[in-house]
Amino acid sequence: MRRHRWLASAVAVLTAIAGVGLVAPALAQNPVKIGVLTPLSPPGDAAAGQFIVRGAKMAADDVNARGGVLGGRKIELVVEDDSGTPEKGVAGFRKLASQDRAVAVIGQFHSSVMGAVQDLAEQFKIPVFSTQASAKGITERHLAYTFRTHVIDPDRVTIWNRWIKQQGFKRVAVLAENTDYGVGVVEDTKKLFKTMDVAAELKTVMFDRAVVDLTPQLLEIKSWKPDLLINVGVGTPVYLILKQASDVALFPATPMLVSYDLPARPEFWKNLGEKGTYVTFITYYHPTMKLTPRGEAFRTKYREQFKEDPVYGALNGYAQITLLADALNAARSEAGESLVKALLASKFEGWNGTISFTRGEGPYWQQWTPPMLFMQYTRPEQVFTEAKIIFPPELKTGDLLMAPKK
């Protein structure tokens, strides 16, 4: 009888060690899974996003080409549009969070859309990463689980009135959408102008996004006769402003600054035409860059692939991506706090230098900052690659081009 349980016994362990070391190696296959939750319809800056769509998808190739992660896992991206909405967001994040299972979110463009995730990602522990969205409020509220590789609107709003001061402008228009990122790159720039005794007038005019004419805004503007034009649109409104700009003639005769890197897009010109010519752009990235061993190798394989230039919003989705799958094998985990952990306590390789996480003061936390750079085309259908520099002066190969009064 004590035989018989014996053999029982010894064949019930057999068998379960017999089931671990078929379902083991099951397990390790599954992939883990990344959410990208960016806008790729409107009213978001579709384009935005279907470039940081491509940079991620080239880094879950790399990271997968090269073993994977946590011993040998695919990862796997699930993509959701969040048509720059907050309620599409909100609804996108929760699918990845409870159906998907993401181990954490990349691909926020939009300030007002990742203000509505944050708190999600803080109940479902879950990382969110801002890849483009500036709104100094979303690292100030000091959560556990946003990070951000991305300018914050203070700096920006910095670099500009230090551009104003060194052109001696006198009479400066910013027209901006009445989104989280356009009502505070206003407020920035009327508490900056103080602060950084920026020696020029300053006028404000807000718009709803939504908007298919500003014309009435920008005969206001031009009546006030500004020596300087700051657009403040995201997407199909940063056309807009310069398409009617250049119909009331208030454009280029008054030169433009576009608050952020749209006009490096390939699309550009297609949409604008000749009314593109003498428009200058804040960008993060320049074709001469050196970049980092990995930035040079992704740069290199988006050239042969794409024939053109990667522009910043695919390099920074690229840089998410490989920083994830890097701090997912320091944590040797997927849990949300082993992963944030991981991330706070180690350096990464991004594409133009080394990316690290702290837990700084104000909007700080958390928080990585590109380089910024003032750009602009002088001539219809100018190649990216060939428009000059011309801010900060450290960097600068290049001065501001009027246009020629007719």
The other form holds:
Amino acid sequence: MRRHRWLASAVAVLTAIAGVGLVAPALAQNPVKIGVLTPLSPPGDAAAGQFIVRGAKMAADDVNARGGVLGGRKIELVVEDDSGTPEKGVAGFRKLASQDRAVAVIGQFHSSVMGAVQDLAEQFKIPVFSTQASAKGITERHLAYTFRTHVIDPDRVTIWNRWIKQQGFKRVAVLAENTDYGVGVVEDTKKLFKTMDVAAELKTVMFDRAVVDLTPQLLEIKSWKPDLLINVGVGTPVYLILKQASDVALFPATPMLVSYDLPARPEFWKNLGEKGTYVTFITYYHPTMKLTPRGEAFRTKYREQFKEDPVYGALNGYAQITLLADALNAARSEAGESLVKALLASKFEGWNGTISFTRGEGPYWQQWTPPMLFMQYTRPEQVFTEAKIIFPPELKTGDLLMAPKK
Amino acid sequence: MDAFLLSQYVLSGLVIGVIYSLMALGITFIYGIMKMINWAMGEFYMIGSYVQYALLATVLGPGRWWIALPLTMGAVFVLGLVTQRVLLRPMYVRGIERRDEYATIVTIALMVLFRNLAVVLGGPNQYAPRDYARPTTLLTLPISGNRFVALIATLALLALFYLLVKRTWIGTAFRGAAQNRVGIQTAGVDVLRLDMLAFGVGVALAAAAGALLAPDFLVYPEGGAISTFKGFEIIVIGGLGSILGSVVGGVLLGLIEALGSVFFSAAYKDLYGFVFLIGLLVIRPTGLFGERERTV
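What would you give as the form predicted together with its partner chain, now that the form predicted alone is on the page?
The next block holds the full complex; its first chain is the one shown before.
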């Protein structure tokens, strides 16, 4: 009887060892899934989402080529389309968290979507990254699983207020869409005009994001005679404002500042033709920038693969996946809590500098901000790499060029 | 009030109202003959803009929009015929009890299908054909050449449509079907074939609006949404089923939005039309030119 017991124990131990031997390689092969939840169809800014996905995929390939994460496991991206709408964003996040078991989610572009999914990130304990969503409320809520490596709207408004003061503009009109982003930017502009002592008069006009005929709004602005118009549309509305402002002879006679880097995209001139000339826009990357070795390697590979210069969305998508890979290795775990600890404790190589997350005050919570530049196209079909930097003064390569009077 | 600015707003409202009435005319024409609402009308507008862009970008070259326009209308007319024959005709021949619900479900499903097809085939990005004409001035209003072309083409299409309905045999048949579907069958008219033609003509009008506005309003999968919205607003103002109502309703909507923008704020432009619509429905539930249903 005792002998039988001994035999049974030995068989059990051997079976367990054999089992571990069989299961361990299988576990090692299990990929670590990271979600890319981004706009890939209208009404979202689908082109932006495509660039983010490009960068993220190249990052996953790089990480996997270097041996993966957590002792040899591959990174697998699961791409979901949020269409720039909160309801689709929430559905996409739920799928990534519960069905795909993603360990983190990047790619957030629209502030209203990011605002909707960050509560789910808390619930599922999965870090979510804003790749280009800039509303200050996103990080102002001080949520443990929300991170951002993009500018915050008050900073965006601060820099354009500095530019307005430097240029001596006296009447500034803001045409903004009625989204979290547009409303937030208008509120910040009103507030910071006072606190920064901007001497200019301010007129703000809101429009519905779905509207295609903006002629009445532009005629109202034109009759007010501004000397600067700030275009706070996202995606299609940016083009509609530019086209229709040109049609009612408001632009380029009145300079226009586009609030983000859409004009840097290759399709800009295809959609606008010569109506895009003289536009000024905010960007976060310029081809003459010195990048980190990681950023430089990405830029070289991107140029080889796509025969064009990368745009900021691709660089940021790339940086977020690589920093997540580093954080997974530092945490030695894919658990959300460990990942957050590692993200807060470590420093990461980004595309143009070192990224670190601290829990600062207000919106500076788990936030890293890239540089902001103002660029201007001064001739039709001008390539992005040849556009001049006109602000800030320490980086500028040219001055704001006014369109010749007709 | 600045009279110059007022005139600019009014002209701008009238121009866009006339162009949107093309869309409304398509909706109301289909309703008049087939007694069903085509909820996918905006998607035929969107398809029109894509076909126009594709023709100009690949086959015809950017300057030949006037050749592309009839080709686009023809292509969407054929698509309309096929859609009606395959998906909508069964509800007239198989004696379906809840015909309105059937038509609603089928056309909403078409809406989703066409939008997704546009994403699959054309990608999610925006496109824009090159401008049809140089910017110009209409009295006091600086206007894009595209919109001026769209205005003239719309007026021409409205005139053609009027001639078709009033001066041709098929037009007489259409008017007969609009008045009494059973009565016209006793006169030997194939009302099912008439339905097919009416659907084709209606969606071709929407496609013309899409093609004409493509350079100004861009080409993208959801591009037809706002014009459908305006189209339905116009037909309710003008009276469902009334061709005259759809033209007058379009002009009136444009005017109301313009005046609201002047006297209140341009930011709420789309609200003024709805306030007017609600007020009108309270006083005159059939719209301006609509008639009460008479059944025997």
